[in-house]
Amino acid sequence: MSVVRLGHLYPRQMNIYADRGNIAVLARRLEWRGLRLDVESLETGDAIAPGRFDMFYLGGGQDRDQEVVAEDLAAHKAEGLHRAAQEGAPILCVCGGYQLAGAGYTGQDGGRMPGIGLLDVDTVAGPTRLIGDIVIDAELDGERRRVVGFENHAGRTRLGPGARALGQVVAGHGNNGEDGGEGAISGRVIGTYLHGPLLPKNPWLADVVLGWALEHAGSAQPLAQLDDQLETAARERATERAGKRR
């Protein structure tokens, strides 16, 4: 049985948007194919051993939790995550995790949370929160698909030349409500504001990330197709709802 080893970063602090639902989707989609996901929590103080994991997940958290996490990321995990990214391990970062994967986050009070530079993005808090259903046309591995989710963030994130947007906004706000982009990708590092959680309605995205992780694990086995009728119906319903709220 092929095994994918996932490092779940700060599952206690960074789980404000049902982030464990994303882990459950990854595990079940592998299980349905006769594969297995081994999940190991990486808490404050834990270092990342070289080659130990095939993929990583970093979810969203409240500001006070992000402050603790930001310090620990820089001190104990930045080097290991950069090494893993260079070796092709996918890293999925959602909402607050997306902000910390960049250069950092500047709050409304001017306080600065440093990021670890996995993505060439920077975030500054705006005067209002960007909230609601969101639909984007995302592109990964040369394939373009519709992806849906929910966004709730004060941060206005802007991309530098070292990253491209994960997708273009069809309905919703995206990175900053101005430039039409949502999320960021560099190599196999993905950052996004889409949560709720992200993966249950977007099995294509889940399978792309799992395919990358299996490749890192040394498996040449292609992922078998699954019956995603329920997931497709949920995505279509979310798209319809987002359109009505524009």
The other form holds:
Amino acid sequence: MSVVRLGHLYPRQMNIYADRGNIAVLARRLEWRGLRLDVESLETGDAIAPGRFDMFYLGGGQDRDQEVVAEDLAAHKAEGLHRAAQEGAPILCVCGGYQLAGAGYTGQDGGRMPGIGLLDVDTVAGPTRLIGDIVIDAELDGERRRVVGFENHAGRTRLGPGARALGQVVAGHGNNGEDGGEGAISGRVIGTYLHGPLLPKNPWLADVVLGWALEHAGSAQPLAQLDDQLETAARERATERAGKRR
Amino acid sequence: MTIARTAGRLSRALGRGGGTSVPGAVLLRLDETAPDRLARRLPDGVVAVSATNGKTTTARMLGACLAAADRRVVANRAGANLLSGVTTALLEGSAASPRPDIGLFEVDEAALPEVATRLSPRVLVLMNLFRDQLDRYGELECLASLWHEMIEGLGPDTTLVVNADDHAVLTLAGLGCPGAEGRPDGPRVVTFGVDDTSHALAEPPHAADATRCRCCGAELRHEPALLGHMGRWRCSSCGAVRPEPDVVARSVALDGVAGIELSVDTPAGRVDASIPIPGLHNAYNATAAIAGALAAGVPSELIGPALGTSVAAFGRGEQAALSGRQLVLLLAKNPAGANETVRTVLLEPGRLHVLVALNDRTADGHDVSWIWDVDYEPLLERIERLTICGDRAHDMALRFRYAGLDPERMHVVPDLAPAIDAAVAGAPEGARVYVLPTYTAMLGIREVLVDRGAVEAFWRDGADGLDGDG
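Now show me the form predicted together with the partner chain, since the one above was the form predicted alone.
After this comes the whole thing, all chains and molecules, with the earlier chain placed first.
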């Protein structure tokens, strides 16, 4: 049986937007296909052994916790994550995790929290929080699909030349509320502000990332189709909400 | 003030709910300092209750105790807990005859700093801080710092009643850290807690919020946790430890969805109470109410019997008969509250018929991601039939699908009325149907039940406080 080994970064600190929903989706969608997800927590102080993981997940946390995480990422994780990214292991970074995957985060008070540069993006706190349902047209592996979620962030993220936006905003704010882009992708590193959580309503995105992880794990077989009627209905409902509340 | 009262009558006449906030909002427009002035006219001052969870029920329990001591109470209605709702109540109280002598208000946790500053409560009961609607309240830390600032502004005329089992609440009140004794010119502090470790959690639930010591930043341990992060906490590093509470529930017996029995030690002697409101969370609420009632001068011997007469606030353990089945409404609006609701339902024997209702309106929070922080998993093997409804029914269905519920047991019926019918029809005659709604879904479900004569409209449900002109 093919196994995907997931490194879940800081599940204790970086879990504020129900990130365990994303992990549950990854696990079940493998299980329903006769495959398996092995999840290992990576806490502060833990190192990343080369080749140990097929994919990584980094969620969002409260400001207080994120400072501790930022330090630990630089000290114990950055090197391993960069190496894994080069070897094609997908890294999914959501909300605060997205910001820390970039160059860094400049707070309202001017204080700087450095990121680990997996994505060529930089984030500066804005005067207001960008909150609400969001719909984007995302592009992965040359395919465009509708992706929905909820965003809640003070940071305004701007992309450098080394990353492209994960998608274009259809309804909502996105990276900075100005340039119409949402999230970032570089190779197989994905960053996004979409939670809700991200994956339950967007099984296409989950399956693309799982496909990449399986490839890293040495499995070539394509993922079988699943019955995603509930997912589709939930996505349509969220899309309606995003349209109405704007 | 006449204009404001007329606005309330108009609001009700137009069918816009109970008119529970409109008159206050109008009065605040006309006279910004009106609530401050009206509160000062109350001879026994104001008792205020705030928390993420349990405000309404605790205020009702306190109301029963104050009434037992023959205090004439003016209280705001459930849910009308912003400054406008408090002002509405004060306005109605000022017109009542005889005049009320004490105010009793449940206050929204984000609105509390302003309300407390304006009303200078004699007794302020602070019970818990849990992760709630992130899109509305922001992170827990923002709320905590607002509360801290407010508490710093309180003087010795206030008695602060705080939960010793909630590390965050206790430390915000200036206690709980090594060497902390509170300010000499600050409020008098009374602590409460629950000591019955037969209700220990094997581990704090997934959504536990306070994982780090606020005194030193090290990891916080629970020996054990009883409810969410609440319980006997101890810092792994600096020596901070949950103190022996002044008012402490020594034993708590849970009787399914029927109620609780508890025995509470207080400086004024033991208080025993049998309360027809279910769940361990309500044992915490009752202990808080006992501590608050004592602080407000209610004789201890009146408290137990008074609590025994208190009834569930609407939608919080309330029951209604429909087509030969018994509906039990258990509000579940955030992870900590929903976890306790699940725990309470699991006290019931046999296979369970459950109706979950998820809305995403302003009062519910637009962001429904919190459902992934609820530990619904223990329900899975007990559910006979799950009906799911509400604006975001499909989001909830995904929560249970990915938790692993047998799809055959799950029925998605987005509209509330047909969902209630489906849940009732799917349950055998005489069975209970456990209804777990978010706030506005609960109001909607109640409306359906009112239409069918199963429960009374809530603004007539004025057992506590004055009923105004409703």
